[in-house]
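Take a look at this single chain, the form predicted alone, given in structure tokens.
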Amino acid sequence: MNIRDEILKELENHKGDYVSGGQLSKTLSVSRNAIWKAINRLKKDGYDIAAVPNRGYCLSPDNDILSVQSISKYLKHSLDIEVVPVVSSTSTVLKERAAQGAPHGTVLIAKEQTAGRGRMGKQFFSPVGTGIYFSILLRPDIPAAESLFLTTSAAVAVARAIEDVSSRKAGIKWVNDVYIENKKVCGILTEASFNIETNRLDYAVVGIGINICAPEGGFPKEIENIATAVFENQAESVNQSSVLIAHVLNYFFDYYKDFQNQSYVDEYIRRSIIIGKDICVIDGTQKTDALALKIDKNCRLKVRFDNGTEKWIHSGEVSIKLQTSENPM
């Protein structure tokens, strides 16, 4: 970690109180002329830093610009994190890393995305200063039909931190979206190699992004029924993107950490916004009407069809039809 990196995450475990020169220039052990140029380089990348003779440098509370330092001073896991300002996808560039072989627990976090990515090959509304776009890599030694689980461990991770920095209430729409008051806030996407002989996975990615608050003149007309944030207006995210993605992170790697017990999956099944309502199983471009009946302890989803047969499902896409008065999933 270089000085500026080093000198940023002082002023972030300090932001709002002054951290003098001189103190920093003996826990750094650099000069007082380093830290000047270091502080001079954070104020030209946007950094909002008072600088007071005899009381050295802040980083005001406002400040709200997403960085490692202010991520990781939230975090109880050691993860290798990296924040850019925009890439083409995140699960794209950290895909083509761990095919070169980025270590498990790498997580790459953009503040847009010009290529994000759904679903059924879906585009997701990734832009500037309205969501967070991450993806962790993992490379866990589990056989390809319990993949499932990551997806499912990160939805729970996701509603429990929304909840934790908000007031509202999130809830799960099977498989692998996050929804608040019927909207979806949240999705999530994992994608793995799997190793043909062992049928075990050689790494997974998983993919989240979040709306924190509703882009400047809403969401594009093709999704503003739908689609909806953790929070009503900016003014009420300032300092909370950081926040929310230490929590999820904290979440999932508890989970994962006890992968075996599935410790997650009781609650997984509670915050199931799915559960006896009419839906649409799309299977490719099948789509067929059936009846949430409930889900498993294997995050499967059981159906049952309009002529009464009934299923398992552990994959694809489904989608609650429309109800009078009500928003369509």
Given for the second form:
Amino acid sequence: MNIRDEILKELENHKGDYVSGGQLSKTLSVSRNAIWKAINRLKKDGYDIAAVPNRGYCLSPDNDILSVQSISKYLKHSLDIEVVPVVSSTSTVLKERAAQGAPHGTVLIAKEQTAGRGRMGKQFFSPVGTGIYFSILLRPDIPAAESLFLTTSAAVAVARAIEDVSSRKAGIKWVNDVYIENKKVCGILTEASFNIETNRLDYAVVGIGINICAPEGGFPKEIENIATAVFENQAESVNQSSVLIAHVLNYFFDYYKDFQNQSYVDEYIRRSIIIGKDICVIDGTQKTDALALKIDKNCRLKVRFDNGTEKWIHSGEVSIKLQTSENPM
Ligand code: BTN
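Next up, the form predicted in complex with biotin (BTN) in place of the form predicted alone?
The next block holds the full complex; its first chain is the one shown before.
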């Protein structure tokens, strides 16, 4: 880490309190002049830092800039995190890095995506200032069929983290969407590369996009009836994105470490919002009406089609049929 980043770490760890120049220079083993120069660089980057003689430097508690340092102070696992202002898609970039050998536990976080991707080839709305977009690179030694657990455990991690930072209740729409009050607040896209001979995963990239606040002027027309955000307004969300990301990662890697026991599955089932509802099962171009019956320990969904046949499904997409609106969720 360079001096600027080390100082940011110290200031983030003592956010709202003064840290003396002498203390910083001792902790980082650099001159007070070097500290002063690095503080000026941080100020140029937009950090609101008060400098008071005999007291030192203080990062304003309202300074809400997402950074490795603002997230790491809440993290309990050792991960290789990078925060970038803008990227095409965190998942696309991380898959490229995975192919070049990037290690397990690499996390790429962006404030904006210019080509955010959802499931089934859909675009994922990813503007700056209203959401957080991140992808996690994993190298699990598991059969390809078990990759569903990466998505479902991520959904539980997101639901929990949302409830940690807000007063909203989060539910899960099988298989990969997190909902608040019947609207989507988060989408998860898991992509994997597997070894064709062993049928085991080479790597997986779990991409997570969470709406933090609705954009000024609201969500775009195509999603305005189906999208929501964790917070009602910008003021409520101050400093919360860093906590939210860290909590998602903390829960997710807790579950990951306990992969064999699948300790999160009961919670996944409990949080499901589709059981007993009329749904539409989307398989490629085919759409079939059905009733959602139950989710089992393998996170498969049992459905009954209108012709009476029942089936366990473990992939694909479902939408909930609304009684009062023509917009399916
Ligand atoms: C979906 O709702 O269909 C899944 C959306 C997944 C979006 C996230 S945002 C971070 C990562 N990068 C992407 O391009 N997609 C995922």
